[in-house]
Amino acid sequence: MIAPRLLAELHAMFSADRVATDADSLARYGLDWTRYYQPAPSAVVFPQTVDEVVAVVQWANREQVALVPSGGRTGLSGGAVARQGEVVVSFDRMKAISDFDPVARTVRCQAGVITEALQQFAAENGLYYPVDFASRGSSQIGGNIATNAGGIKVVRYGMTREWVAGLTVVTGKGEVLRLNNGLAKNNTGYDLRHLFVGSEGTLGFIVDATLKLARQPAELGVMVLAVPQLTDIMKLFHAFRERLDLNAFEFFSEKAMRHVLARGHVKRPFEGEADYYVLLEFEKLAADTEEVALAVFEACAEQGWLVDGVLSQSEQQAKDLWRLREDISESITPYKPYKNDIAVTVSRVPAFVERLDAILSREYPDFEVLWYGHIGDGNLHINILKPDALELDDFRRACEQVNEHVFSLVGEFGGSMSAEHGVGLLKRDYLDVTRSVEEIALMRAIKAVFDPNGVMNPGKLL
C-alpha cells in the first residue's frame, strides 16, 4: 500500500468524491471478471479530463507508484487486476460522445463510453457500430481498444482495430499523443495508433478515440442448427458462406447450452438434442435470401452435417436465439471456469479441433468441459468448470498442467494462445507460444520507450 503522504497528494489532486479508498470500492475496481486473484489496490481515482490523467501519470512517475487502468472490468485475463497496492485509474467519469461526422462516418468517444451507448448513438444517427459482444452493456470503449476486443461479428466486420480512426493517449511518461486524427489516409511513417490497440494499458492510457461507423445492416436472419459432429461445423460454414453474406458464425455445445437453459430465461430452440449447435446470422439483402438459406440448410441436411434447425421469424425470436450463445459466459460464471481462448486459421480448424478434442477428453476426465466460440474466424473458447469440492488454487494448477498440451498443439498449428481475451496476468507466462523470442524482446523495448519507469499496468502482458 502507498504511504499516507501519497494518498494525501491524490486527495489534493482530485475532489473528495473522485478518490475512493473504502473496502467496497477497492474490491470492485481492483478486479476484472478473472476470479483467480485477490484485489488489493491502494486507491481508485476518477479523472474527468485529459489534463487530470496527465497529472496522475506524472505524479506516479515522480513517486514510483504503479497505475492500473479500469474500464468496464469485463476482461477475462486479469489485465485490469490491481493486487499489489497499485492506484486504479477509472474512466467511469469520461463518457462524452462528440464530433460526430455523418459524411466521414466517424465519432469521437471518451474512454469510458459504454459500448452499447455508442451502438445506440450510431443507430439514432442512421449508422452502425459493429463491434459487439455479450458485455456490450458494461464494457467501455477504452478497454475494448486496449484489448483489441473481437466478439460475435468478427467474421464480417473484423476486430476493434479495424474501427479505430484516431486515438488520444497519455503515455507512461505523461505525454499526450494525438494519433492519426481520424484520417482515412495518412501515410507518414510509423502508425503509433496501432501500438496502443491491444497494448493492455502497458504503454499508456487511451483517453479518447475517433471511431469509424458503418451503414446499418439490412433485416437480419438468425438460424440455429443442430450438428452431430464437431468436425462437421466447418463444412456448414463453407456451405453457408458460399451463398450468404454472414455477419456471424458461432458454435456451442449441448453442455454449454444446458447451463443457459437452466436459468429459465430462454427455451430450447427445437425438441431434439445434438452434441453441438451452430448459430449464424445473415443479412437479407434480397427478396429470396431466406429461400437461399433454407436451400443450403436442406443440402447440408442431405449430407448429414446437421439434423435439425430453426430460422428466426421475428426480431424477438432472433434475440432469443442469440441468447443461447451470448448468455453462456454469464451462466457459467458461478463455476469459476478456467478459460482458454485460442485461435488458428479458419482453414486449419477441422484438423485442429479433432486433435484438441482428443487432448481434452484425455486430460480432463473428471471436469466438465464446455466448448463454444467464434468458430467462423477460427476462435475457440474452452471452459473448464471447477468442481465444488476442489479448492480454486488446486483447480487452477490442474488446468495449467493441461495447458502445456493444449498450447503445444496451438504452437504446432501456428495459432494464438489468446485470440481475443488478451494476455494480462493469466496468460502472460505463455506468451512465447505465439510470439518469438525476438518479438518479445522488441515488445519489451517498445514498452521501455513509452513507459521508462514501468508505472503502467506492470506485470501484465510482459
Ligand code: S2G
Contents of the next structure:
Amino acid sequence: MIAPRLLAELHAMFSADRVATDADSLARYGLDWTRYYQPAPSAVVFPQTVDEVVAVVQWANREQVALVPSGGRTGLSGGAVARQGEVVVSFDRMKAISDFDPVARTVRCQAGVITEALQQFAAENGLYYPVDFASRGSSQIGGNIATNAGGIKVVRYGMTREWVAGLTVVTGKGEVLRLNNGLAKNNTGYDLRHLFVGSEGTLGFIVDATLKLARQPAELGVMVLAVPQLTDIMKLFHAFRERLDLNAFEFFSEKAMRHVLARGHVKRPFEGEADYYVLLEFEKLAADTEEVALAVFEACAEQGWLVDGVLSQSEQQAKDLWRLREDISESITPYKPYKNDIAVTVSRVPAFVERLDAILSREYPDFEVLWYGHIGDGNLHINILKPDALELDDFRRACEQVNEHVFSLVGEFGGSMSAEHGVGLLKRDYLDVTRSVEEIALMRAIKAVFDPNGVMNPGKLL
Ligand code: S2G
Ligand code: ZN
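Starting from the form predicted alone above, please write out the structure of the form predicted together with the ligand.
Expanding to the full complex; the earlier chain stays at the top.
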C-alpha cells in the first residue's frame, strides 16, 4: 500500500469523489474478468481530462508509484489486475463521443466510451462499428485498443487495430502524443499509433481515439450447421467463403452448446445432433444470396460434411442462433473454468484439436473439455470445467500442467499463445512460446523508451 503522504497528494490532485479507497472500490477496480488473482490496489482515481492523466503519471514517476489502467475490466488475462498496492487509473469518467465526420467516416471517442455505445452511435448515424464480442455492454474503447480486441467479426473486418485512425496517449513519462490525427494516409516514419494498440497499458495510457466506421451491412443471414467431423469444418469454411460474403465463421462443440441450452433461454436449433456446430453469418448483398447459401448447404450435405442445419428466417431467429455461441462463456462461468485462447493456422486447427484432445483425455479423463471460438481465424477458446470431486486448488494445479501441454503444442504448430485475449499477467511467462528472445528483448527496450521508470502496469506482458 502507498504511504498516507502519497494518498494525501492524490486527494490534492483529484476532488474527493474522484479518488476511491473504500474496500468495495478497491476490490472492484483491482480486478478484471480473470478470476485467479486477489485484488489489492492502494487507491482508484477517476481522471476527467488529459491534463489530470498527465498529472498522475508525472506524480507516479516522481514518487515511484505503479499505475494500472482500468477500462471495462472485461479482460481475461489479468491485464487490469492490481494486486500489489498499485494506483488504478479508471477511465469511467471519460466517455465523450465527438468530432463525428460522416465524409471521412471517423469519430472520436474518449477511452471510457462503452463499446456498445459506439456501436449505437454509428448505427444512429447510418454507419457501423464492426468490432463485436459478448462483453460489448461493459468493455471500453480504451481497453479494446490497448488489448487489440478481436471478437466475432474478425474474419471479415479484422481486429480493433484496423479501425484505429488516431490516438491521443499519455506516455509513461507523462508526454502527450497525438498520433496519426485520424489521417487515412500518413507515411512519415514509424507509426507509433500501432505500438500502443495491443500494448496493454505498458507504454502509456490511451486517453482518446479516432476510430473509422464502416458502411452499414445489408440484411444478415445466420446459419447453424451440425458437423460430425472436425476436419470437415475447414472444408465447409472454404465452400461457404467461396460463394458468400462471410462476416463470421464460428464453431462450438455439442458439450458447449448443452450448457447454453441448460439455461433455457434458447432451444436446440434442429433435431440433428453432432459433435460440432458451425455458426456462420453472411451479408445478403443480392436477391438470390439465400438461394446461394442453401445451394452450398445442399452440396456440403451431399459430401457428408454436415448432417443438419438451419438458415435464419427472421432477425429474432438470427439473434437466438447467435446466443448458442455467445452465451457459452457466461453459461460456464459458475464452473470456474480453466480458459485458454490460442490460434494456429486455420488449416491446421483440426489436427491441433485432435492432438490436444488426445493428450487431455489420456491425462485428465474426468475433465470436461469444451471447444468453441472463431475458427475462421484459426482462434480456439479451450475451456475445461472443474470436476465437482476436485478441490479448486487441486484443479488449478492440474491446469498448470494443462497449460504446459497447450503451449508446447502451440509452439509445435507455430501458433499464438494468445490469439485475442492478450498476455497480461496470466500468460506473461509463456511469451517465448510465440515471441523470439530477440523480439522480447526489443519489446523490453521499447518499454524502457516510453516508460523509463517502469510505472506503467508493471509485471504485465513483460
Ligand atoms: C469468446 C469470450 C471469453 C471466453 O466468447 O469469443 O473471447 O470465455 C471469448 O473465452
Ligand atoms: Zn473470443
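Under this definition, the rigid core comprises the largest set of C-alpha atoms superposing within 1.5 Å between the forms. Nothing here was measured: the structure is a model prediction, and the numbers come from that model. Numbering follows the first chain given and starts at 1.
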Inset, instruction - Kindly check if the Cα atom of Asp191 is displaced 2 angstroms or more between these two forms relative to the superposed rigid core. - result: no
Inset, instruction - Take the rigid core as the frame of reference and indicate whether the C-alpha of Cys300 shifts by 2 Å or more between these two forms. - result: no
